[in-house]
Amino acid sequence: MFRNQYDTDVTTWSPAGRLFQVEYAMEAVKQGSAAIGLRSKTHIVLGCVNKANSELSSHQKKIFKVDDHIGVAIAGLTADGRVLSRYMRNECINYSFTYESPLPVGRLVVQLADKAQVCTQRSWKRPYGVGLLVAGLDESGAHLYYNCPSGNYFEYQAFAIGSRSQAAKTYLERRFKNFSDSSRDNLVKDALMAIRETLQGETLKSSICTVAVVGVGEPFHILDQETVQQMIDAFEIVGEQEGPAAEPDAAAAAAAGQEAAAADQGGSTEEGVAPMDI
């Protein structure tokens, strides 16, 4: 009936020192549609893929505003993500009411991780089947955290979770050294490019992705579809222009190589002539 005798309860350890129910919850994150986050010194961008159950239904919301300086993107069980985002929103409101200042991002992430950890140590609870990318800006700068169903949390320069996220991670790993000094628009462009890597050949359109931004002087907000589509069209046009431009260069290099070969065969080269720059 079960895969093994140690996965019937979240509090039961296997002889190998594993909690299978927690691992199954982490696997649920991998099954969700992709979510991506990346940050610079002044801005953080979140992006996600909108996946509908059928052509007749709308997609589930995957990016939530927590406060003016914090937002989250989720992958996994959307219902769990909605509950946790509401918890984070309440914590921000309570802190702001008590101290009259915004809640630091790191403190909120620790509280969220503690809440997730409790579910791994109580037999009458189950782990949350959702991973959260928490983007926030506070006095210490821009932050991007990943909260895991196991109760662990990590801070990243850029990260991707969900199905087919490995392709996005590969793109982000190639580019992450430039993110620290990137402008807002370049960050959004890189987020869209990373999202496109997860689609596996499907055309990137504003209707199948959502992008949100928070930064210095810019409260957390979700970009409208028209703005996202304009940015998609802009970098796709640039890519098409760079492609044909490379072909004449290759043709010129080939022609130069043929001329050099003909000169070698003829044996009538002039001494003291500078070589051609290719």
The other form holds:
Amino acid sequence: MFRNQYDTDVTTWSPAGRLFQVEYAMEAVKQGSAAIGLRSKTHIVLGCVNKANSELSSHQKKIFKVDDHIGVAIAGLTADGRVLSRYMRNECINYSFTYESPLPVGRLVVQLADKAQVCTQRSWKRPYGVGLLVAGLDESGAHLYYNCPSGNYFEYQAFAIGSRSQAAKTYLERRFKNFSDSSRDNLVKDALMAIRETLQGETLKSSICTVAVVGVGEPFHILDQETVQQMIDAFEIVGEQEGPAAEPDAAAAAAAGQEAAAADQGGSTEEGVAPMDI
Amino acid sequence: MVKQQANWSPYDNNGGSCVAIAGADYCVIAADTRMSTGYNILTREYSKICKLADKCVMASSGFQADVKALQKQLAARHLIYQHQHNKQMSCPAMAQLLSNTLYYKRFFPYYSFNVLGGLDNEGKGCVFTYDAVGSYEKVGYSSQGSGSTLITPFLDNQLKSPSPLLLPVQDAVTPLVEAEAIDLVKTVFASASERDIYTGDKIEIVVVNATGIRREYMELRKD
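For comparison with the form predicted on its own, produce the structure of the form predicted together with the partner chain.
And the full complex, kicking off with our chain again.
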């Protein structure tokens, strides 16, 4: 990534047809601490890593309840994320008030995406510097979407964003085929394992991660520290035993070639296709 | 030249009565379930009671379309409060919100006569009574609606100590226990439905206490 003369404002195209300010906004998402999401047919789990600035301070809130059936995890400029969460909550409340029924998730993500797009086409605005993993349940089932600062959105079976998210994505790519029929508890365990991948060796404790669940018969809520610690303890032991067994799987997957079905849109920003073009 | 009169009214009165009584650690809120218009009955099974928050329940008589709109407004505002404060609204907070919401429409009022009941922050019962434009007061008991003129004097007589007619004001809440208060409510409605044509069919009784919210029903005269 190098600075050039076409990246001063968002309303300037580069000769290659790219909007650099928007791409820089997507870089901001990659700098934020990791957030992951995965779904089955009936449940969606969101998880994130909480990195506090210092031992003295509290960590930033990265998972927000939007409504009983929708929650969001963010990575990037958390202030932008807070503002967008407030917007999403308002939209849900207004829809419920008018139609006496919950806002379908697909509608909400389109509204969010349109809001983000506006900021890519106004000279007096800047793009939101936050990526959102929107988890929601509606009549058409369980959904997980990723909303990008560019105004694009994609639906996923499982995804990870933020720093060191590639490690989590690799883990999820190996396991995603099982998620659809997974039980709720196994889904949470997979989420915790994916979070652990992003920690690169650091011990996984409930104090440095947050997990939230939404599903059929289960309104969106953040799991409390004790529950999370219990689940970590439950599988940490199993994790060690599974170590040798997991490696042949990884080798087989690598040999078969990476499957990009849980599409990896985190994309390279070197010369070539601009990330938001896909 | 005679002043032009309206040939229709945006309001209607669907009748009915509401009562609330506050105790030391409970609150009873009750309303009949009859909805009428003019001399006709629209339905015998309409609830005038709405749970606004964990420990806060409102009963409203008057124009039920306005009541419904008011309940929806308060529910939406409560959601916003929960997002911002991470907790439920207390009954006194909801009481102020209701007052502000009603006064907001001072020049096209909600035709809604409300009684708010629940537990305050210390777990003590509280009742707030309103007029249509938001004037409110914390009291030990209250009644609103078509039967209120029949019910209030009886409550004044039976619940002596929290009565505002005694000076100096003695107790804010009645010394009755929960079961006695519920019995009193049933008696009061049975009497009111004898003389008030708009009150009858069934009473819906909601009790708020430390264990939560519970609901019961009692049959009344159908005539």
